[in-house]
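Given next, in structure tokens, is a single chain: the form predicted alone.
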Amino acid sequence: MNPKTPSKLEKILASGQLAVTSECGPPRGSNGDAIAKKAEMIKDYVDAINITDNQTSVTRLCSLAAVIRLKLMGLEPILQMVTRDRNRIALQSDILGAASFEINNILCLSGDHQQFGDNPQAQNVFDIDSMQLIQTVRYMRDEGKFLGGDDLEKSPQMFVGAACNPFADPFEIRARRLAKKVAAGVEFIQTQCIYNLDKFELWMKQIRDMGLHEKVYILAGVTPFKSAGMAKYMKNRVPGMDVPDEVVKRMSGVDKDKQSEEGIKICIESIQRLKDIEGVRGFHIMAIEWEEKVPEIVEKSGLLPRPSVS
């Protein structure tokens, strides 16, 4: 078994210094250029950079192809892996495609049922879930086994994060959920996009009082509004998303032309609030199909220069 390496990521949340990541989708086809052009808009600006596992159960080009793109651009990946689609054995399969080209960041997720996606009729695999998975990337890593117990040749060196939500129901078992992804393992965490910032400072202090923040680095989740429908769309139609009364008022008071700066504005300001929340430890900037303001965004939030680790 051999020492863990931090990666870039890790060392930056080690160090104590804000970290920043962001996140790309990747293509409809086989086009990886595509990718290429979407992490050069934003590589100067985060420090790590997510690939979307078929978000929404919709097909696109894979997350790890993607991340190994990005790793020969000499950037830092964060790979995203689904339970959904894939076995125990693909999955372990693929945490070793990962580190066999030093991608040393994994998100585990559970991911969208495939009932929303492009490919309704679809079979869905859940052989383990995304707590289960968090289990076997450290189990692979710390035993320098596979689930089935025999030995690895070479552990993968993952940094090893997940998702969380602190805004679905029911709220008040939000905290203890993320004590069990800590218990399984996890290290770092993005949230969900946080626009209630009153409730998230809640769950904040739920995880202070759990003396969570200081076991795992939680990444607070943003995402930039382009309009006052994208507000009302999410407040009404996406399942645990929480955005107050006042913000969609907000967007929907501004002319249309000016609604997308609005939404940067809330943005950046949402930043800036968050930064005063012990325990937050740095922020993950979610601009699917936007990324072109991810750089406004982290310039005028105060969060630039990006720091530098050997």
Partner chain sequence: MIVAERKPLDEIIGFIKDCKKILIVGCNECVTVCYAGGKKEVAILASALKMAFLKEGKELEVKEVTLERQCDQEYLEEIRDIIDQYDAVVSMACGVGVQFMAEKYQSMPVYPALNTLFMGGAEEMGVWSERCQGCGQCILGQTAGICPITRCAKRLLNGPCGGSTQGHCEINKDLPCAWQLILDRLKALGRLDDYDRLISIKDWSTERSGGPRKIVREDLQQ
Given for the second form:
Amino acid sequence: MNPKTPSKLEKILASGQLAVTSECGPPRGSNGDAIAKKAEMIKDYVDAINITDNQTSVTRLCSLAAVIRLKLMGLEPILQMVTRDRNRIALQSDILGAASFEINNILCLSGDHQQFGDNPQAQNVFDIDSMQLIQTVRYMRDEGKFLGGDDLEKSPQMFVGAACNPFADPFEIRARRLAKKVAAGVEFIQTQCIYNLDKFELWMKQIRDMGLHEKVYILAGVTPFKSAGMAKYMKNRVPGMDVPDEVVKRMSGVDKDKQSEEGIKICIESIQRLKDIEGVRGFHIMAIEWEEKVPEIVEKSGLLPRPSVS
Amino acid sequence: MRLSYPDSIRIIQVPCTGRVDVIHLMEAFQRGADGVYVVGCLEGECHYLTGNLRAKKRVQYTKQLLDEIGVGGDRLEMYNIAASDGPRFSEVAREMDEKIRALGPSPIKTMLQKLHADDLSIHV
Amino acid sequence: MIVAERKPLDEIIGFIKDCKKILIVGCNECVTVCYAGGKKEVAILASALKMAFLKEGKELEVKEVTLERQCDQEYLEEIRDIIDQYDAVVSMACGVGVQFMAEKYQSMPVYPALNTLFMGGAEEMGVWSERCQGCGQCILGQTAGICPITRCAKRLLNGPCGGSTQGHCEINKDLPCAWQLILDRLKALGRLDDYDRLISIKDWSTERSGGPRKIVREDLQQ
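Same protein, the form predicted together with the partner chain this time rather than the form predicted alone?
Let's see the whole complex now, leading with the same chain.
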């Protein structure tokens, strides 16, 4: 696949090298330095950095402003954008705003329901869904038009991504659902955190059987556990998360002060195993409020040095 | 058996407690009753199968409504007693009588008496 | 039907606290079927309000009337002769009935006794759930007869989202995932391939977003 945009992430993936991305959550306040600080910690260990968009519906500094900060630092940001809070007018407008700062990557999401956040009484928008947002960006980029049909000046040059949860129900249509996103125009995928590797392999086989691995770059999502408590929480409380019993058992089996170390170890082992799966084109490391561990994970997983592309 | 029950209690017969509706219970209070209790057959032994279970739910609903009004849901109860169990009937009557006496007169009755001191048509 | 439920008594009392005579008007249509504003509920509300007033040492005179429909000019006429005797009308109809009442009797205060919730049906006795949001361009033909706009918490036209767990919605374990229902039914119909088709961006102008909606049928107009 030849790169179609100036995106560094796209170029690395197109070159056939494993890509590494990570993410930073913006602060709950107007301190922009917080985001810069997080990015500083990981910038030499990843190819691109996602900025989450009011994740779990908790109000934070906006992802658009945060990606611009990263861009001004000379980094490669991925703008996450959810359809929960903006209608098609605001979405298109924000896409253009981001493009004006040469933000070249976008991740199209529907977003968690507002019930989980700090404003459960809010209206939600959902004017369009995540698949339709993929279509929207592709349309603006490739046709140079607004959804309303008017021509736009200087189309946004964005490499279009989406999320995918191989573990959500119903499992039997998860691969078909990805096929729909591919049909909508998605170019890269960052998956939900993978703990059940057997099930992920099964899903990847379906993906290969449908030939989707040739049409979209799949970055396997991983998240290190900080503690056995976190593992249990993810298993029992987070919708669509699949944490096998043996993983929880392994975390619980070590002393409390060794648990975070064990979590990192599990994460690195997972990456090693995922590397061998045909169709996995890179990794998305989500170290939730634990960004300082990303360098260690990347290094010990043998993913250094990061490639440079022109 | 010649069992007695307090003379404060006035019995209103219905073919089945399933016949008792929310409005009947409400009207009893509206007319000045200090307390009301519904006595049905034992659960599972309703001649009409589920009459007493329906009554139980309506009593629950009315209790909430009485709480909302400020009359007090605890002035209303439901009991299930076997038709042959006279001693239990008498015991429940005394229990309810004591409970309502402890709660004192219903605020509705108090006001009715105040507003209609000379109106004989209201029996309270 | 339109499904509604009674407002908290305190709120209704707040509307009419200075009234001496009120007219409570029920409706024989939807709100009777969902036990919120029919003849029976009118009687219960009348009794409750009278008691609430009595408790405060005030007597409230209440006239109970239940009309065939409150969303119909013809039936609303039935109270024209008596309405002026009252200080206010408490309508136990849905929001449509309350407004029709208020439009018809311009100088009479009209208060709602119900919260109007949704268009739905009775799943079983005492359980009602939503089925339609009146978007104005029905897509049930594309979604196996199950409406994702109404039944998916994110109204995803191309679901399910990643939060669908064992057939349930991520926001509430008692809520079925609409897209699981759609997939199950597509499978039962032998039409699972329909799932592979992308549903395109929806025109919401026929929905609430487009402003208040109206239909004019000249063939029926007089």
